[in-house]
Amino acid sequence: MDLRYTDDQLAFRAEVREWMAANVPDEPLPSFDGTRAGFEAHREWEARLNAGRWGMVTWPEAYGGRGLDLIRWLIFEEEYYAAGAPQRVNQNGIFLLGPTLIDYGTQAQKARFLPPMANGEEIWAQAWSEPQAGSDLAAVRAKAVRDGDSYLLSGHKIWSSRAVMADWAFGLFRTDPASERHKGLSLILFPLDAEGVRRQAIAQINGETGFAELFLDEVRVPVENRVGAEGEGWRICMATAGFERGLMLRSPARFQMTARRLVELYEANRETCGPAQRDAVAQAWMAAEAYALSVYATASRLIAGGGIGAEASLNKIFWSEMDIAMHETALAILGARAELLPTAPAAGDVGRWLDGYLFSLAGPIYAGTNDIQRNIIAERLLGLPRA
């Protein structure tokens, strides 16, 4: 394996770095989960990225991308995080639904949905989970009833990320009322301002509202909003989940940057740290680098024509537990100050480690709980019998 970058890849890295230096805001944007103003500021950032054709570099040029391979996407991500660029408010769209539409959508769906997704004009929410179908997604009960050239969507979705202020959602619905489990499900797109949609924000521990419940009462959408054939929703959503768990939702650059900040925090507080904190920082750095190499290997396999299978579950467990360990180490270094808000008089260099820690605790839950991922590994990778 040759881990050196080519001259073309190095030139691409330089181009990304130059654009980021000229365009990344000097001050952090307000949270997109905190206020409408923060949400719209991030929407404007998405438009700015798209104007530079950086919205999603792997997409075809016809839909706002650059048609680049996954190695260049990883390079872009490294420069993006190194520049301190804003978080992506439309990550559900550009990282999850976008690749799904490119693989499974019709030409009309690609032309209709991908350009406004790329420029932030339409922000997307993921609407898969239900009160009785979170970890066990096959228990979905929300239904889509065919009525001529339309579907009538009814049901209750929960933990729908970005749905408080997003424009559209992609959801899994039961189109065959007699079906059970994985069969008879379809992936359907619906506008969140449609008649019959009611949103209810879910307050998080930090007061922000990154999630919402969605109550759907015979929401009418055209049949053309179904992605793939009727009843093929489970297979398509598992492809989306593979991207989510195994590659795009959490690029390695995010964790490499966290590891770098952790080293800086340790250096700044070295005199009060013991061997345990020193070893934990070293372990965090090695884990982030190992994860990056693993993702580069996955990207190379996909470029060569391979796919993402059940091994994505290994990735998901690794990055979610690594994220918690990194933030626990930071809190241990900060000691009692870790509980202070960044604006507190005695906060010093606490930064946003506490916020990061609280968010990291959700990692083992979203994108399929780690308990479910362990079941997948046991059954599909190790060949163990079902309990």
Contents of the next structure:
Amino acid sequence: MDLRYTDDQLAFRAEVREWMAANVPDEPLPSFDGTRAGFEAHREWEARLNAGRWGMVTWPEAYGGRGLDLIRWLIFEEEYYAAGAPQRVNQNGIFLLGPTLIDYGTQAQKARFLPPMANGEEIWAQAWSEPQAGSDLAAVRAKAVRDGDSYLLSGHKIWSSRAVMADWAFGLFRTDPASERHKGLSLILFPLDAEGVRRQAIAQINGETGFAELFLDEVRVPVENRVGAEGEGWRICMATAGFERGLMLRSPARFQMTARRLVELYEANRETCGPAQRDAVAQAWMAAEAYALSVYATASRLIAGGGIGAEASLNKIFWSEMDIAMHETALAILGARAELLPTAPAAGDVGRWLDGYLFSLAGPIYAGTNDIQRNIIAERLLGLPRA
Amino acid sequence: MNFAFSEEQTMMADVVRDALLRECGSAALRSRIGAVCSFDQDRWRKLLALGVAGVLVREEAGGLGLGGPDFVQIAEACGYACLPEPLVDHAGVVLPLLSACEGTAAGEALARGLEDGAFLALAHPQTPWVVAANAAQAVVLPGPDGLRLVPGADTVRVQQPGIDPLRQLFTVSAPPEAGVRIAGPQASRTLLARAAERGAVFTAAELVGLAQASVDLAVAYAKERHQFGRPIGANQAIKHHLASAQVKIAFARPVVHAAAALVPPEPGAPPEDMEARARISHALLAAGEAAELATRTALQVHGAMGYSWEVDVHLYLKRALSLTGRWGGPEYHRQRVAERVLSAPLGPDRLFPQPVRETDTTPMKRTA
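With the form predicted on its own in hand, show me what the form predicted together with the partner chain looks like.
Now the complete complex, all chains and molecules, led by this one.
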């Protein structure tokens, strides 16, 4: 155990910091789930990042990455969030599908899909859930019917993040019509502008359309768009879910910066705050630091050859509950102003806490509800019997 | 940057864990309840025979010369076993303190602790109740003229019955001139401050250990106990309680390990800067919360059995209560965290405060 950064790691941090200082937009970009203009502004940011070879630093150099280990990825993320850089519009791609392709994709798939993913040319949506397959994801009914060298995709997907404006989606389809549950599913990539795809935006709790329903009617895609073997989709998607719940989806720096903003909010409102707010702010900092320390420990374990399995569920519960608690604390500090939208003249710059609060409420639901995560922890980590 | 234990560190802890399984099982624990002295000399000798007493003591003084990461998993194992003997205080706090003292008396006491297995105690102002003082060969007592090392027989030990049935508590005092002075007033302040940081770190580790033991106890029971024709552990209500406790533990443990990394090998000392102290306080708070939730959850999962003397849940619950109040208590540590949060720079690049290295200006430096 050595909790000191090496000189190389410190130099890397300085390099990221310098690039971010020179390149991060001065003004926050408009939401990528609100307007096409906001979406495209984020796409341009992805291209700029990638031009600096910062698109996804852990990927192999051949695909635009830097081949860096997870400690350097954490350092990168720390500097990224500290610089106030934009949210990653392509997070489904770079954090979920990207690592999946690197582990399970063919050489041709990696060469075809990773570079345009890294530079934002192709923004990805996730198409797993269905109206009757939410927490019970293995109940997927959308099917992929083999027709020569193609699959014909049909079915109804829902809660597909970014799918309103994204270019591609990766989805779970039943390739064996006689199969049930986890068997007979395959992971297939399809373009969202293909014939037979109809997208319908779903208004979220904040009024934006961050997710969509997808109606697929015999959408033809080449067999080469299947990732992994036919029928292996469940196993591969669970590996993706591990990245999602575990390390990649919510890097610690995001919450450390939220904690810092929360402290600044507390200081600016100190006269109206009491010891309860002081303790809540200190608690927020502790939670963010605990999460970061835990991720460093996991990264060190993975670098040493360990794996991440059901432990990812511990992370998902922790960060999602922490995120809500931090935003609740912010709203408590804001008092009467807490309910004002950013557009209210009296809101000043406090409105984004309200946005953040609403978004935090989704945390215990997406990427597998926290209730399901607790089942996973109880059954797979603690060894309790299934119901 | 490597936040993982070395093989040696884990192996050493495994050895202690195995010994505790043999010497400190439920029956062994229960056999000492109500004994005249809660301190089991036989078990103490067996544990010390593993060499754990000197882990944090300098090599020149007969120790292993290792740091916090080498001891933290041992402390966690002691917590997991609900070990009655204060091995964590002895090896984690008292012997390092003695090895930083000048003079032959401290050196001789240290040698007795390392070679003869003598149990040495410290009456620290932040932990007024000295565990098993009736078994201590000598007690370090702070006073107006600094620290004195007083033979146990020369002290006045008043038992203070406490909630933990496995550990007897005492207040300890002595006449002003009793024993030998081992540190002057100024050195004494530094030594006590460092002792408190070490104590907080390793007590946090004990708390994490006992939290995990409580969850494991409850899991075992939830698999065995049947109601409505199936194990109660098949019910989500039970699963979710236990999963929540496990989440608390999972996010306390790395904090404790990071705090332990702030305890360098001697003659280095836990840093006195605000950021390092906040991490140590954070560790004790997080571990205390994990222990509280885990022990309360274990009680709930066991139902009425949990409230009975018959199962071990209450032993862990009571130990958790006893340990969380030590080294200043939660409010003191919350204030230290708040002080850091509100006055030192914040940001992801401040996650790892660095331990103080040995320098020529360190007041406690000794020549090798």
